[in-house]
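Let's start with one chain on its own, the form predicted alone, as structure tokens.
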Amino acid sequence: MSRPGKTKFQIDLRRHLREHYVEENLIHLISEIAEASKYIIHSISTGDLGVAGTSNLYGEQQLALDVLADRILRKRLDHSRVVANMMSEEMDEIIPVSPDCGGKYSVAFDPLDGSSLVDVNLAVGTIVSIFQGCDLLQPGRKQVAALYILYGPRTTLVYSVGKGVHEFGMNMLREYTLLQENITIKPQGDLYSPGGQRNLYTPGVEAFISKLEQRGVKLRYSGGFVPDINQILLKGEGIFFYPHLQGKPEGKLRVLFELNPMAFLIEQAGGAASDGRKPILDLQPQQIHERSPVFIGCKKDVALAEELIRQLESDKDVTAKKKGKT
């Protein structure tokens, strides 16, 4: 896109959606989500480290920073009036904020993914999912938008509305500024983010990563989603993968609000994401807290999973897993 008489850095987030004729609502729930994460930057540079005293609903106990996150970025949403419903990783149920869905979003988010590696001063970041209308339990397919933003060195916003990733930076006025647009990634890559117990990796997984390994891929993993999907887009190559285990065939990651959002990005990026069978932006959520193992990055690398999985797991063992008996 060219724009004469003016540097990239003086496009701001708001006039980046207008010039790719975003709905006005979309417009402003987007920078809604980037206002509250002034806020939230604030609380993690200045706020408490510990413990909140509660525990969310997987028995995780939550930090005070979860909590303040979650009630910044829940405030901004119920606020906006553009909002009919919204769910958060740290909520046991969807929250209704209008009966109205005409013209509104439902949105869900993980308000600060990998908070535990705050206090080792990493980064971590927020993870968002945009729908339309009033139903969260769709395809990821059918998500209309979604961003993350990362608290790191520097703190960054991508986001796609289907037209491509784009990229911008918190600059000193606490404003964000385009940094770049149309991020792609390539088909194969040299870099690999494994998650989960090696040990307990499945034939075809383990085929996976032993192929990698031979082809000389370094491995490059933080501990925290949005840090390693970040890497991916702006080197512009690897994959991340958290599969399924023995003993846990579901995985660790959650659907909606960590692998729909980033399966979007990534394959707006030219990359895709697979549970290692599937896509993910075509899995039907049953539950709010569905989990699902992950694949996701360069377009090759997701395929030679898949096709080793297929090759050494067969569904009937995938099955039987998932009843307990692995």
Ligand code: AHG
The other form holds:
Amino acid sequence: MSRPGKTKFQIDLRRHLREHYVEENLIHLISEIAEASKYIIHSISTGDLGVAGTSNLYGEQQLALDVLADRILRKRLDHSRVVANMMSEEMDEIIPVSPDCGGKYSVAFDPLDGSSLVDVNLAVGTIVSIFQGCDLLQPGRKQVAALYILYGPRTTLVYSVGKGVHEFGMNMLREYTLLQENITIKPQGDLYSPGGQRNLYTPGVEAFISKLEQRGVKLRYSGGFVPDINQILLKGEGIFFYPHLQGKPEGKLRVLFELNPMAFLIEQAGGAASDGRKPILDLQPQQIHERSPVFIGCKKDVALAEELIRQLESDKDVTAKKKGKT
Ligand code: AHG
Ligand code: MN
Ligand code: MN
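With the form predicted alone done, generate the form predicted in complex with this ligand in the same format.
Expanding to the full complex; the earlier chain stays at the top.
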């Protein structure tokens, strides 16, 4: 995109979306989510780090910040006039906002991913997945947009509407201005982020991590999905995996509001995202809080993981386990 006059650093989010001919209601929606992030930043820096005294559908204790961030985003989406349905990690079911789907979008979001890291002052984020119309249980490949906001030493926003991946930074005026466009990642990398307990790794995953370590790949794992994925995107290399584990065949991360949006962004940057056998974006979720194992990042590394799982873990094993109790 040639930019006579204005340097790219003065391009704000709304203008960038317009330059990419994004539909007006979607521009409004993404801008509203960006606006909401300002209030989430405020709640992180001033909010109560304690527990909310409630727990979410997973039985996980909700932190006051989880609930606060959820409420901030929910209110914004409720009043945006462009949302049909929404759901989040903190909600038990889909919340209908408007009965008609025409010209509207449905949103799945993780209001504060890695929230338990706030009290040790590590980076956390908000993850958002956007579909056209009313249906949130579609394969992730049908998303029309995905974005995350990373609350780290700097606050940055990364989005894609299917036309590349672009990063914005929050300036002194609390506006998001363009930092870099069309981010891409290499076919193979030198970083790895291994999630889950290694003593519960299955044979294929154990062989995969041993191959990476023999290659001298550097371990980078913060425990926050957003900074860990952001590192892969901005370093242009790496692989994150939270695999199926012995006794936990579904892994940990949720399809609708963690894996689908990040898989969309990583594929847009030339990477891959798999459940160990097939692309995350081709999964047909059966229920809104579905989990899946994930291998996401450099294409060749994802393919290596799939190859070793195919060789060392029969389909029967994995599918039988998948039917097991999570
Ligand atoms: P959330 O805080 O939204 O529940 O997500 C936390 C997730 C994700 O951020 C991270 O990749 C993963 O939990 C880390 O899990 P472990 O603590 O088991 O490594
Ligand atoms: Mn999360
Ligand atoms: Mn969360």
